[in-house]
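Single chain ahead, written as structure tokens, the form predicted on its own.
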Amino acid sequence: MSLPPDPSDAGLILAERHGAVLHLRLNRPAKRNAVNDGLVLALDRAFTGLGSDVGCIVLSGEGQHFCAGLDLSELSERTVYEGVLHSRMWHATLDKLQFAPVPVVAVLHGATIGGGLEIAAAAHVRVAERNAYYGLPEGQRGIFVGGGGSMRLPRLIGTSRMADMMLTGRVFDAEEGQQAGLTNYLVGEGEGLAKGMALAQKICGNAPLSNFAVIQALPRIAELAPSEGLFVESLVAAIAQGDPAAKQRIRAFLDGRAAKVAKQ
């Protein structure tokens, strides 16, 4: 489902360049970033037509909470014809977030709830503040995800977890969601933004070819049968090792130019 722009969809996604990272930011405060048909298209056109110049995206949310989840107000006028509709335009819009051609960090704190934690979920790296809390109260208002939960999340999560989340309204706290699996950092409250730019800045600085790998490839080889899938991994891996990036990289570290492993 595409609609056509909307005047009134203008500033629902503010962004900034920080050189190579573009950050954008989920702009309903007052809905606590509750997401209408406006917020999905305009995250839709702000993932289309990237530049070549940007490395990475930094997604994160105005005012006190990341994403408060789905707009009910516009929910209870659908048919069950425009609910899948609608469903398959939330599809299309995560879908353009998980495979962007660039990596994607999402900074989460205060509410991340249905389908702001939906959205979280097709990021590739995910930071939370210790005031980020994870619900999917669909259960409760009679409904199911409808954004691609019910596929990302139990990657992340497993499906028992997620059951448990949606049938009993549980709701996770930061530490709970790290440990469970949602979160890859967790960070104090108000320092999410600043940890989310410095990965996004160290992956930068990884070569463009090996990140587009990275994020497109292995998704893909993971849902693969494992004949297929180690087949797959070969060509990735040898496309990769011979991009010139690769070449020059390699040549660094050998030649006692590039930093071995550490832990830090």
Ligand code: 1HE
Contents of the next structure:
Amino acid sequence: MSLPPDPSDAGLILAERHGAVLHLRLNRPAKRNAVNDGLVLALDRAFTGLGSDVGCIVLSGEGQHFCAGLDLSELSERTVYEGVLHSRMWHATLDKLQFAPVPVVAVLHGATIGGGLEIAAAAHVRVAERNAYYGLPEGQRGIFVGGGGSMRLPRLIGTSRMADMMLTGRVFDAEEGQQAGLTNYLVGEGEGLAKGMALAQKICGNAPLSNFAVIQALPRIAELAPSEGLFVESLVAAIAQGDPAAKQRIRAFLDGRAAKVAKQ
Ligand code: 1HE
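Starting from the form predicted on its own above, please write out the structure of the form predicted in complex with this ligand.
Now the complete complex, all chains and molecules, led by this one.
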């Protein structure tokens, strides 16, 4: 579904630059950042034509919650065909997020529900605050995930956990989400953004081509049969090694000018 930009959608995504980090915020706090078509399109626009000076994106939610999922008030009038197109619109936007030129760090707090969890699943690194919780109430609402959740979430937490969430309405708290593999970092309430920004700064310190290879090649190689995957890996490894940034960084280490790997 391709909707023309609506001027009233301006401001649904807030964007702020912090050096090479672009901080994007879902900004519909009065509706708990429930995702209407305008917000999908605003997210799409935010991921279109990113400048090469952006090294990493941090995505968070304004207000008390990361995101309450699909805006249910827009659902009732859709035909089956419009429903397919609507889901495909989410897919196109979240593909832009997953296959953005630079990594995306999602910072989750409060409700991270339905389509909100689908947005989070498309990011590359997830930070949760202790007050975060995760639900897939699609079963209760009589619908199904439509933002790529059935494809991305089983890869993070397994099909069985996802089926449990959808069938029984089970809600994971932040600790359970961390244990299940939904999130990579668990921090105190109010500490998520600082952690997300610190991780983003670290990511910006890597060679851009290495970051690109991680987010573009890794998920694709993981879907290939081992023989094909190893072949593609050898090509990506050679391309990365051939980049001047790799040569400079390896020379710096050999000359004792680069940091050693250390426990954090
Ligand atoms: C909404 C939505 C929404 C809030 N669509 N309007 N998602 C859900 O089933 C989650 C539904 N929402 C909730 O369970 C709760 O709102 C929350 C737990 C997220 C937050 O509770 P609370 O007490 O902080 O807020 P609230 O009072 O429930 O909501 C504030 C307002 O936001 C209220 O509107 P108001 O005009 O009465 O002020 C709510 O109606 C509105 N609101 N959530 C529409 N989701 C790609 S397919 C994905 C499929 C799904 O995502 S299914 C999951 C849908």
